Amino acid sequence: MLADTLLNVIVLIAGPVIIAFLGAIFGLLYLGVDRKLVAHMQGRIGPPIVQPFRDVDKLMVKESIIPDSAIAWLFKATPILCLVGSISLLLYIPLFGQNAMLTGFGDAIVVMYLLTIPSLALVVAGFSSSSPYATVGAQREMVMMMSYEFPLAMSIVVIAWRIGLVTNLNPFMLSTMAAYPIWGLVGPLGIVGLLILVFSMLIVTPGELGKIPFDVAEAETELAGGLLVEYSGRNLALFYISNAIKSFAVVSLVVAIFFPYNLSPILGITATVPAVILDVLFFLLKVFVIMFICVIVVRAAVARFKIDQASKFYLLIMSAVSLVGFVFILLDVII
C-alpha cells in the first residue's frame, strides 16, 4: 500500500514535468520548422530549425529589464502565469496517441477556460508594463479573445452534442470523443457539416495562437512588438516557451476532437512498444499536417489583418460558418 502511494506521488510530480518538457521540445521544434518552411515559401533561406532553441538559450542568460513605470511584481508574475497556463493545457489534452494525464478530471469545457489563461496573462503583461505600445496590444488581444471564442465554442459544443446522442458518457470528455470518433456517427449531410466545422477550427487556430494574419496584438511594424515590447531576458524567454507549448497544445486539441485515431489498431499491431512508437509518430504527423495547413501556409500567403478586419472576420463570418456547420449536422440527425 505504501509503495503504491509513493509511486502515485512520484507520477503526480514527475508526470507534469515530463509532459511540460516534451511539450516545450516539440513546440519549439515545430516553431523552427514553421519558420524554415515559411522562409522557403517566400523565397528566403530562413533560420535553421534549431533556431528557437538558440533563441531561448540566449534569452535565458540575458538580463530581465523592468521599466521604472511598470508594476514590478505583476510584470514579473505574468510570464510565469502564462507558462503555467500553457502547461496546464497539456495535462488535459490527449498527447502522442495516449490518454491525457488528467483524463477524468476535466473536459473540453475546462480546456476552453484554460486556453484563456495565457491570453489573459499577455493582456495583464501589456497593461503592467505601462508602455503605450503594450497597452494598445493588450486592448487588441482582448478584442481578439472575444472575437474567436464563439466559433471555437460552437465547434466543440456541436461535436459534443452529436456524440451525446449515442452514449451516456460525458460527451465533453476528450476520452469520450476518442472512443466515439465523430466521423463514424454522421451521414452525408453530417460529413458536410463536420468539414465546415473543421474549416472553422483551422481558421480559429492561428487567431488563438496570435499568428499571421491575426497577430494584430504584436504587429511589429505598428506596435514594435506590442504586448511584449518591454520584456527581455528570462521573462521574454518564458513567454517564448509558453507560446511554443500553447501552439503544440492547441493543434493537439484539434487532433483530439476531430482526428482521435491511432494507427496501431488499424494495422493490427498489438505489441506494446511498437504500437506506442507508431501511435506517437502518427500523432506527431497529424499535428504537423494541421499546423502546416492552418499556420504555415496561411502565414506565408496572407498579410496581416487590421484589428477591425480580424474582429469582424471572426464575429461575423466564422460565427456564421460554424452555425452553418451545426445546421448541416442537425439536418443529418433529423433526416
The other form holds:
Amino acid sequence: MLADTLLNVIVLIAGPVIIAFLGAIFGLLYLGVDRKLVAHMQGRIGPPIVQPFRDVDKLMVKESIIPDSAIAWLFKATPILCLVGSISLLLYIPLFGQNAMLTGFGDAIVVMYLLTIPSLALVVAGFSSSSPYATVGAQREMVMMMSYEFPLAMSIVVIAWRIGLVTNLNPFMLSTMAAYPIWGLVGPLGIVGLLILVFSMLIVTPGELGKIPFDVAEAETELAGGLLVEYSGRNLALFYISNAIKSFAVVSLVVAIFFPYNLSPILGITATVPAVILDVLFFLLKVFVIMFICVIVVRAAVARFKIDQASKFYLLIMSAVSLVGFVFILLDVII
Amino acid sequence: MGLKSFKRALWVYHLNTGSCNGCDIEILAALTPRYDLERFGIVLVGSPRHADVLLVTGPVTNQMAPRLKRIYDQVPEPKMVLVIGNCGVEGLVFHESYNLSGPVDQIIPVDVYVPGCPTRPEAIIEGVLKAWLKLEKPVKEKVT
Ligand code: SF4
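Now the other one: the form predicted together with the partner chain, given that the block above is the form predicted alone.
What follows is the entire complex, opening with the chain shown before.
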C-alpha cells in the first residue's frame, strides 16, 4: 500500500520532468530543422540542426539584465510562468503515439485554456518590462490571442460534437478522439467539411506560435523584438525554450485531434517494444509533416501581415471558413 | 561548454553611427544566400539586449556618441565590438570634421577593426573569425 503510493508519487514527479525534457529536446530539434529547411528554400546553406541548442547554451552564459524601470519580480517571474504553462500543455496532449501523461484528467477545453497561458505570460512580460516597444508588442499579442480563438475553438468543438453522436464517452477527451478517429465517422460531405476544418486549424497554428506571417507581436524589423525586447540571458533562454515546447505541443494537438492513428495496429505488430518504437517514429513523422506544411513552407514563402490584416484575417475569413466546415459536417449528419 | 557555444551562436546587432550606408549594405550582403552568415549561427537581431556582438558602422557623429555609449551599455556581458569600415576605424573622408566625436574607439572599447570602404562581406566574415579567436585566447591562457 505504502509502496504503491510512493511509486505513484515518484511517477507523478518524474513523469512531468521527463516529458518536459523530451518536449524541450524535440521542440528545439524541430526548430533547428525548421531553420535549416527555410535556409535551403531560400538557397542558403543554413545553420546546423543543433543550432537552437547552441543558442540556448549561449544565452545561459550571458548576463541577464533587468532594466531599472521594469517591475523586477514580474519581469523575472514571467519566463518561468511561460515555461510552466508550455510544459503543462504537454501533460494533457497525447505524445509519441502513447496516451497523455494526465489522460482522463483534462480534455480539449482544458488544453485550449492552457494554450493561452504562455501567451498571457508573454503579454505580462511585455508590459512589465516597461519599454514602449514591448508594450506595443504586448498589445498586439493580446489582439492576436482574441483573433485566432474562434476558428480554433470551432474546429475542436465541431469535432467533439460529431464524435459525441456516436459514443457515450466524453467526446472532448483527447483519448476519446483517439479511440474514434473522426475520418471514419463521416460521409463524403463530412470529409469536405473536415478538410476545411483541418485547413483552418493549420492556419491557426502559425498564429498561435507567433511564426511568420503572424509574428506581429515580435516583429523584429518594426518593434525590434517586440515583447521580448528587454529580455536577455537566462530569461530570454527560458522564453526560447518555452516557445519550442509550445510549438511541439500545438502541433501534437493537431495530430491528436485530426490524425490520432498509430501504425502498429495497422501493420499488426503486437510485441510492445517494436510497436512503441514504430509509433514514436510515426508520431514524429506526423509532427514533422504538419510543421512542414504550416510553419516551414509558409515561413519561407510569405512576408508578415500588418496587425489589422492578421486580426481581420482570423476574425472574419478564418471564422467564416471554419463555419463553412461546420455547415458541411452538419449537412452530412442531417442527410 | 559555455564559451564554445558562445562563439558558434553569435547574435549581432547593427548600429549605424553616421555611415554613408555603404557598409550597412555590405553587412546585409553577408547575410544573403551568397555568403549566408547564418550557417555559422550568426543572426541579426533587433534589440541590443539580445546581442553578443555590436557591429558599428560610420564615424560617430556628435549626435550619435551618447547613443552609441548607451547602446553599448545595454548589451549584456560577455560582448564584443566590431567596427565595420574605414569610417569607424579612423574617420576616412570625415577625418577631423567639425561634427565628429571621433572614430568608434574614442567612445567605446573595440575588439576587432574591419577596414575597407565599403568592407567586403568576406572581410566581415573574417572579422567575425578574428572575434572568435580573440574569445578563445583568454580561455587557452587560463588552461596553460
Ligand atoms: S567606410 Fe566607406 S562605405 Fe563604409 S560607411 Fe564609411 S564611407 Fe561609407
